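The form predicted on its own is given below as one chain in structure tokens.
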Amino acid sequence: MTPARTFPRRSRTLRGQESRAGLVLISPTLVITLVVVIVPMAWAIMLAFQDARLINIRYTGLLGNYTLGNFAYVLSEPGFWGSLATTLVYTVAGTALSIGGGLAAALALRSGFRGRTLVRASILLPYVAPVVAATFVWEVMLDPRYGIANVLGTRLLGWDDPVAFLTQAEGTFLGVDVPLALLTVIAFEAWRYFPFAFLFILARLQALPRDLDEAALVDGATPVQRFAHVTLPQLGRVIALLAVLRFVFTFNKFDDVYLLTGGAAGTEVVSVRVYNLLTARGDIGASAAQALVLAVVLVVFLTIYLRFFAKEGP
């Protein structure tokens, strides 16, 4: 009787020792996660309520003044909505491109031939590069005074005159007027990222069976019916997965347009303005209450993927 009595007892121990060590390996993430993220959030969140600004920043906390005058200053302005607008045209657009062109490597380096290991290694150097180099040789290679590509243009293309392509806001291709500058962040943007989704799509591509389009080449589908009804359905999930993580980086894109443009010629986008709020003008509140406002927007748009895309399947 006594040993059946004490085993509950003993089980109870064990998962209790279970629970303490799992508590004790996982509390340096914790910590981290806590100091990194959590208070950091927190802290934005508070000060996008506060009327903080560089000069003040010692008197706020916990206990200062709340009010939502940062939101309406910040959603009254007419250059948000236009930088909202522009982030939105920059992310769609980048995030399409880099994802179709990453679709388009994958599928043509699917298949074996000679040195294919050497251009699959190459196709990485945009995204492994560091954004400061790559986005010094487009501006070396954009510039219109010695730029490679006016020097192709104005020699070999016809152009009467080098294009700013960096500092123009508005160009003319084909008689029509285009956004100049924002066009080429886009090109940038897909050119560097492409190889993320590269990576993906082939991966998938590799695990892929044979035996659908080999049934599908012997009933005499062609090359473009393969890919449409055999190999797109089963890319489907990675690409939707491709396309909400490509979509908040974008959104939340920085440093490529900084370094760019600076955010002139009507490639201000959401995050610029924030940074050009905190530093310009010293409105730690008003920079707190837009990054905010576009947090909310990321989530809307994750709970929408997650409501409509994100449905477990086969």
The other form holds:
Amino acid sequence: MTPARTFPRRSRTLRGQESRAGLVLISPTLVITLVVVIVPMAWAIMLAFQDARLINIRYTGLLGNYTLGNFAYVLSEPGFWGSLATTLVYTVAGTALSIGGGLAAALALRSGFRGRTLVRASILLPYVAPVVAATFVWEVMLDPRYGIANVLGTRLLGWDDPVAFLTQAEGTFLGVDVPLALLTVIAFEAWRYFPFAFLFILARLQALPRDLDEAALVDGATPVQRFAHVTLPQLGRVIALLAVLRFVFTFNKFDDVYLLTGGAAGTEVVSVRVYNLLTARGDIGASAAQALVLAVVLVVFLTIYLRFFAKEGP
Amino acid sequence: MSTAPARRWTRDRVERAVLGVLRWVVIAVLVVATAFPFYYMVMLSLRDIQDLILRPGALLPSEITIGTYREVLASEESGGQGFLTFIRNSALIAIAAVVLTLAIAIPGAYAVARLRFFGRRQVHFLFLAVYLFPAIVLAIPLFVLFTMMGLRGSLVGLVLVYISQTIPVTAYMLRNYFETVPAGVEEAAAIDGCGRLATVWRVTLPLSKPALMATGLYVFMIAWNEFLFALLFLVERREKWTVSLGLSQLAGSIEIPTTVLMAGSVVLTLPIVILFFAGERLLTEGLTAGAEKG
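Could the form predicted together with its partner chain be given as well, to go with the form predicted on its own?
Full assembly next; the chain just shown is listed first.
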């Protein structure tokens, strides 16, 4: 260490030296976050209040000409509220199914058996594989002409016609009308992200103290009783954490829906709408306004959720 | 336990029997649901398109061909799809992202773990905000900015975005690990005459090798798999496409046989799956660290 008195002007105390070293070391992280995240974020907010299009962006100054026009336009467009509702259904269902699937998988794999490592590896595949490859395989599997799902469905399950899972907005299942493409996209979401919940829940399960479970066993509790009254309450916090994480990620999700359906057939979630506004119409202001509405709705939901859980939680 | 003499159907015995069966049903369903699509991917990639059209329900190829792989990898001039170029682009981007992210995140994480400075506690909120913020919101200004700066179509811009997207998690994981390195070891090095940087380089980093590998793998996977920003920045220039972008762009075309694109999917998926399972223990421990505590 350099003795403090060599540079009396720069470092008077060890504490001061430490503080400055800390700032120096953290600054590259801060600078890149500032340049690539914070500044663009601020700019996105400004663009949402400006009449900015891809063709005139060079002449759109940073100051002046602020307007609420984008928001009025975006909110009054016929598809907007439907798209928000689609996003919500997609998010809530995707979150619930992926956590439910993860919980089932974690319980099934809790205790060891031969080949558990292989089963575990298999379960992690959907989460690890690149999203483009996973969506492409699903598209081919569900293809109405030669996809394996329709071949099996028409040959073995007696479907009258092949089902266009990804391009048909409405379908009937057991005589009930269902939003077919939306359900398919939700199924994909659950399939791809249940391993994430599985990893978290399994880690928590394996760290649970044995004694509570054993005490319940001695008291004569059945497996279901022990799960409901001993194990599940101890998983409450990890499941709440997963619910927040998955809700946020799914709400903002773009790749999966865009790659599967392109937002067609009743699956246009808000982030896909933002993308279409930006690239197809080149309307930067409207797409920024739309994205901002998405972020605000997310914050509102998170606040409600955290309020609710702050009361319930320990 | 039912060591009692009776062999009666108590609630406990029924539940045990049902759950015992149910457990294997769940395991079987999970394995089929997760492994089958990937089996299907590999199986189709080894078939000829004619074979697929004639026998769409077949679960085994009638004869195995690797012509699909030859076609997907070969350059466009020689009649292929040019995936070899895409692989090179993806690898370049991913490796650059790993090296730069670690170079930036290591000092940052070390500072947060060890040094007391103004704003140390607030840094977490910044990371959390970046992590949870919708990528699509960020995509708009970056798209405009990179268009104006002429960075669209360059791999440099993409690497910058990947660094900023992975730094929060990387710094968080590294900080957690650095905190487990006993401060005493570093102090000993300092007493032996090491400066701060030398201490980090010679003591802390060698002790943190598992965490460095885990975070490096994480960044590599994110960069290799990423789609949205690659789409926004590179779509107009085919020679700059990543594997993910290439596959997604070609997937819509009718001229390219599905089986050839399946070979492309395998090429895209295999490196990541191999890397993940090579470093799996490290990665999942890093991801779920803290979950054990509830």
